[in-house]
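Next up: a single chain in structure tokens, the form predicted alone.
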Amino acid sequence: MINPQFIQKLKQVCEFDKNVALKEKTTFRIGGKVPFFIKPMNSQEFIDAVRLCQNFRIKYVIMGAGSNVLAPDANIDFVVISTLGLNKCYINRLGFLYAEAGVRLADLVRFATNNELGGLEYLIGIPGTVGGAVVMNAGAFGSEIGNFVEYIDILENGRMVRLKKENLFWGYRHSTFTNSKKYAIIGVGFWLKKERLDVITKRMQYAILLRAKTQKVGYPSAGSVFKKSGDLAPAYLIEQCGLKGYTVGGAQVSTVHSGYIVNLGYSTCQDVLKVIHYVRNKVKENFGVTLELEIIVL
């Protein structure tokens, strides 16, 4: 039961919706109803919403585009704070490209390209936001977002703090912020190099074509379910186990890209979890490799 005082104070902070189905907010198109879906429209409203949840000890999840998450079917005991209203992107007075947490990666790449700033174009096809991409150090075709981050503005213990690149950790699909509830990302400063527009555009078009050729699975999904293990791609290991097309309920190992689990249109969270469990066991049994999840299970 949500404290009525929390609701009254939330009304003074920002807009929100009640009883929102998370299947409408995630690319997996899976998830039950969350009691409150909070929609701050700028960084101050976002900070106030997070502080309010913390002060009232309300469990919350920060969500951007919902592109790499699997939400539960029922009994949801948390509220969601959306970052999609934090969508400003600009070149600041220090010369850094600054993007708020809710800026979609496609918009970030296009903004950088239009300003003849190169480096981020390989991220063009990733359907997430800046905040989510930083948390998981998103990347594609050998390039990772962490390579271009100069600093990150975060909310820590109720106040805004700027973390510079020397204080940040980056790993494969991992960062300082992965699995941490301590920080809330507000915005990111990128240092990019000036390049000719035609050079950047050529790389961007290549990334778009390659992604369309290899990853257009045709059904709702959360992208790659598992992290790469050493030199072996999860899709290769899964396919070698004969699991391409393996199905439980409405969840299926994609017949196009074995690293994806897709929602055939009627999948539940439990269907996906059962597929994940079976796939991990089979890969472990056949190759001795323990696949680590890349998606976030809420």
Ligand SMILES: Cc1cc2nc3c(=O)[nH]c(=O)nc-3n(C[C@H](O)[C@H](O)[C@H](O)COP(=O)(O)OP(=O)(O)OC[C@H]3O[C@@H](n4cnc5c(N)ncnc54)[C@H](O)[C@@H]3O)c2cc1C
Given for the second form:
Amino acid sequence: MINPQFIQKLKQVCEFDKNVALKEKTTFRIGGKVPFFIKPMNSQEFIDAVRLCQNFRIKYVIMGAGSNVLAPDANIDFVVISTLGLNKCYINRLGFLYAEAGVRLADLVRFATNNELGGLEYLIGIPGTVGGAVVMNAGAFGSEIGNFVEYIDILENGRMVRLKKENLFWGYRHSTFTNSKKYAIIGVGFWLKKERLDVITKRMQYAILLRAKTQKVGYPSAGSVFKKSGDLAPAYLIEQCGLKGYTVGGAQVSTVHSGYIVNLGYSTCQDVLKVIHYVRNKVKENFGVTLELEIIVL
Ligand SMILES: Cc1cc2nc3c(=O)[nH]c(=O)nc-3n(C[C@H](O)[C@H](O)[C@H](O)COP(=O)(O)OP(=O)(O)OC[C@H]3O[C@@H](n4cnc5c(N)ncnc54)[C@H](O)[C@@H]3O)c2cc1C
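What would the structure be for the form predicted together with this ligand, rather than the form predicted alone?
Up next: the whole complex, starting with the chain shown before.
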């Protein structure tokens, strides 16, 4: 039961919807209803919404495009604060490309390209936002977002802070912000190289082609479920265990890319968790490798 005073105050902060099914808000198309789906339209509303949840001790999850999360089927006791309204991208007075947390990566890459700023183009096909990408240190084809970040504006325990690059940690699909509820990412300053438009465009087209060739799985998913373990791709290990196409209910190890689990249209969160459990056990049994999850289970 949500405190009625919280609801009153929230009305003064920003728009929200009630009883929203997360299957409509995640790329996996899985997830039960959250009592409140909060929709700040700018960074001030976002900051106010986060602070309000903190003050009232309301459990909350910040969500960008929902492309790296697996949401529970029912009994959800948290609200969601969406960043999708924080979608401004510009070159700031310091000369950095500044993107608010909810800017889609495709829009970020297009904006950078139009300004002849190179480096980010390998991220073009990742269906996430800047905030989610920074949390995950998202990357593709050997390039990661963290390589280009100069500073990040965050809310930490209700206080606005600018973290400079020397104070940030970047690992493989991991950053200062992964699995930490302490931070709310507001916006990111990128330092990018001035390059010729045709050179940037060529790299972008290459990334688009490569992704279409290897990762067009045809069903809703959250991308790669497991992290790479050393040099070994989870997809290879899973395939070697004969698990391509392994299915529980509506969740299936993709027949196109074994690193993905896809939703055949009627998958529940439980189905996906069962597939994950089985796959991990089999890979451990056959290769002695413990696969670590890349997706975030909410
Ligand atoms: C088809 C497909 C292909 C993909 N390919 C790739 C790929 O090539 N490389 C790759 O790295 N990933 C890939 N992904 C995974 C995913 O797109 C990335 O991890 C992406 O960066 C997640 O961004 P998001 O906005 O969707 O984050 P969400 O899924 O919304 O959130 C991810 C995590 O970040 C947190 N979060 C989000 N925004 C904020 C914020 N502003 N402040 C604090 N916390 C926040 C959330 O609470 C959650 O813990 C793919 C996914 C799909 C579906």
